[in-house]
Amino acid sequence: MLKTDTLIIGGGLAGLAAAKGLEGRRDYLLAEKEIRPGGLAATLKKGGYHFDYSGHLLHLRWPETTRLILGALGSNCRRIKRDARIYAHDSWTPFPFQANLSGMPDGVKAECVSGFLKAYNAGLGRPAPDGVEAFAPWCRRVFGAGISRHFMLPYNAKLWQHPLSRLTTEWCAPFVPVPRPEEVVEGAYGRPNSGMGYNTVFHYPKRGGIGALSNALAAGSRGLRLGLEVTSVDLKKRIAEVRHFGPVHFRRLVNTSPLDEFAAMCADAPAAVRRAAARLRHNTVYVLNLGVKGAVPPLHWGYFPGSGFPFYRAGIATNFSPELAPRGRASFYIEIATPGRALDLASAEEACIRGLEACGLIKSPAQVEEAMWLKIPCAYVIYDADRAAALPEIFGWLKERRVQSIGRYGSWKYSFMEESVREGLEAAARLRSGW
């Protein structure tokens, strides 16, 4: 039987960064299924481009986690600031559309101002309702009634595919900025806030894709092993069945996999842990890229909160990188959400394709030349009481059995890159220290 001091089970960004943690320092064994490293951090090459899993953007806040990151990309990286933009009532504005109604129609644009300063006037000198609050009546109470029904409610609700009225708010700090009633006024009226949201600046490789950061974490990893899948776990015993490769004996394990998975291949976890792991529930986004010839419009990504899209974002990869497509080519990435079920890719794909064209993104279905679907099975965490109790009663007993699950599905949140890696840094120390 191979014995290892620390099994990591998944490697991904925050799987590679604890293994560089422990690089050596401590024997461990970083075992991901897939024949490549990186995780949905990995980009795929098809007639000429390069794919990657959605927009995989690195927003650099940490000193230590921003040195490993440059440091891995070295010269292969490059600083760009943000566009974003919004397509609304025929119409682009800029992100995040709550500050910068400017581009909207002047009806929406008032709609939108007076209720947000109604909404901001009642909520003086009251505290907030007490609890966890629910998403729909929070954005009401903090944005009002216009901003609300113009995007935040039609937008989320694409996104999330969950009732907003049992979403629930631990999720929006920082990802949905919250302006004061000045720049409000000023975003609608005056010049745009451009400087506003967590990620107005961002790095991106110049080359090979977002998979380039994952292969250049992975570059010296002496216990990465590609393709092998851990599919059982006995905590207890502190065995891991490995498929195709048998037992391993680990001392310590690092979990990155989605959290319900690891608990329902855990043998011995008793029935409240996987009572509330089965609890737990996820949105699944489907990925269509597309390859186009001909010029297209600067801007990076743009939300899309109409019901006549059928994506809520789509992006324009080419302008973080024109080293992704051939010259003279441009590639887009456009993400559709489901609460799980299957997705028609034919009529979906027409439907895309129809849709970036009726705003302007690309002048005729003609320019497409390349195309491929990428799913995301587990894709955003949802936020809702059943998380909140769940949670407590899976990692309480993974902390008894000393097991940290880490990084944006083994923490089971809503996360960033940087936040990832920062995660398997910190389960490192941990480590070192005799954790």
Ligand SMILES: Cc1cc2nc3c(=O)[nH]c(=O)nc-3n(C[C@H](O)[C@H](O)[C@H](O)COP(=O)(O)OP(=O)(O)OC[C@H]3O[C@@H](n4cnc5c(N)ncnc54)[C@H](O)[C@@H]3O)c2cc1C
Second form
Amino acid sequence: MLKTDTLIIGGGLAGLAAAKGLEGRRDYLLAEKEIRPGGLAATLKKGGYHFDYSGHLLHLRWPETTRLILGALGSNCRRIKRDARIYAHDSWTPFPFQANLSGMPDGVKAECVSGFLKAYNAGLGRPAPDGVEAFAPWCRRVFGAGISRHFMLPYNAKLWQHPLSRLTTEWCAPFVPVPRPEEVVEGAYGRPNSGMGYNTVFHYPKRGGIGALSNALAAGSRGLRLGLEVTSVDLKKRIAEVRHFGPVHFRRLVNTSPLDEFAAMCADAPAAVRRAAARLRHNTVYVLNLGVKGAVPPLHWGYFPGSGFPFYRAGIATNFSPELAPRGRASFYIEIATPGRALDLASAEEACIRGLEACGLIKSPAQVEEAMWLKIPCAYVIYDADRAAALPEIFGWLKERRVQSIGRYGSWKYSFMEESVREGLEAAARLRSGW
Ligand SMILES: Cc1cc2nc3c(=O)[nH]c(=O)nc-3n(C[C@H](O)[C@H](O)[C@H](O)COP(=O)(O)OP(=O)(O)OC[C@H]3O[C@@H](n4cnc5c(N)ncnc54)[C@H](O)[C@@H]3O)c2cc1C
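For comparison with the form predicted on its own, would you give the structure of this protein in the form predicted in complex with the ligand?
Every chain and every other molecule in the complex is listed next, the one we just looked at coming first.
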């Protein structure tokens, strides 16, 4: 039987960063079931185009992870100022909607501004202190009726695919900026608020898509083995079964695979943990990548709250990296969420292309020369009362069994790439100090 000090399940950014932190200091096996590293931070090639699993832009906040990520990319990196917009009522307005209503028709603008001020003056215009409020009432309380009706509720219903009266708000703080009254008024009738939100500036590789980052991190990993799927784990015996490979004995374990699947594969998980894991929910995102001939508008991505568009977001990747497409071409990523049911790809593709034409992102469907669908089965984890009750049960048991479950899906949260990298480095630091 193969023996290793540390088994890491999953070679996405969290697993790759954990491996980086152990390299040369502890023996480890990083088992990745796919035949390429990077998880969601991967890039696929088709017909001269490079396509990501939708836009994967680097938002860097912390010194250690920034050093690691920028160091891995070296000169293959660009710093870019965000140009994101919302398309609603047949018009474009800058992101975030709640602070930039200038592009909306007069009636919508007035309804949104007066609704916001009314909510604010009611003394309720502050975010919930404990984060357990449901999303729909939170929106009405914080943004007022107009902003909720014209953007927050329809957009988030499309994205989450879960009743907004049951979705809770713990995820909102970094992702949903709450403007001050003067910013709402200024954004509607004066200058746009361009510096708002967590992603006003981002980094992205010059060449090779976001997969260039994963490949750079993977290149230094001596313990990475591709095509190895862990199918079951006995945390008491410290043995994992690996498909087409056999048992692996480990002393320590870092999991980055989705928490619900991981709990289900733990042979010694008690019934309460299995029941808790079965209560975790997520949506599924289908990404349509398109290669397009001819000129396209300069924006990076747009949000689409309207029911006339099947997608909630569409971006133009070549506007942050022209090298992703052949010369004179552009590439789009278009995201459609479902609660998990399969999508009819042929009709969805037609509707997406019609949608791009309707909002002016392309002039004609004849511009489309390449298409590639990518499916993200577990894309956004659902924040609700079930999640809040399940996580302490599962993590309590994993702690007893001395397992670290990290990354966006291992820790079952809405987070971004830098956070996965940070959690990988932190997990490795704990292992190095004898955890
Ligand atoms: C639609 C969408 C858009 C996003 N856009 C951005 C963005 O713009 N910026 C940003 O910073 N973040 C973005 N993210 C988030 C980002 O993708 C994640 O935070 C990050 O890539 C997660 O890395 P991870 O290693 O935690 O998980 P993953 O990337 O999911 O890696 C887990 C790995 O485990 C492997 N695995 C699973 N089960 C097993 C098993 N049993 N055995 C072996 N291997 C296994 C998987 O194949 C995978 O490679 C986006 C996410 C989505 C869904």
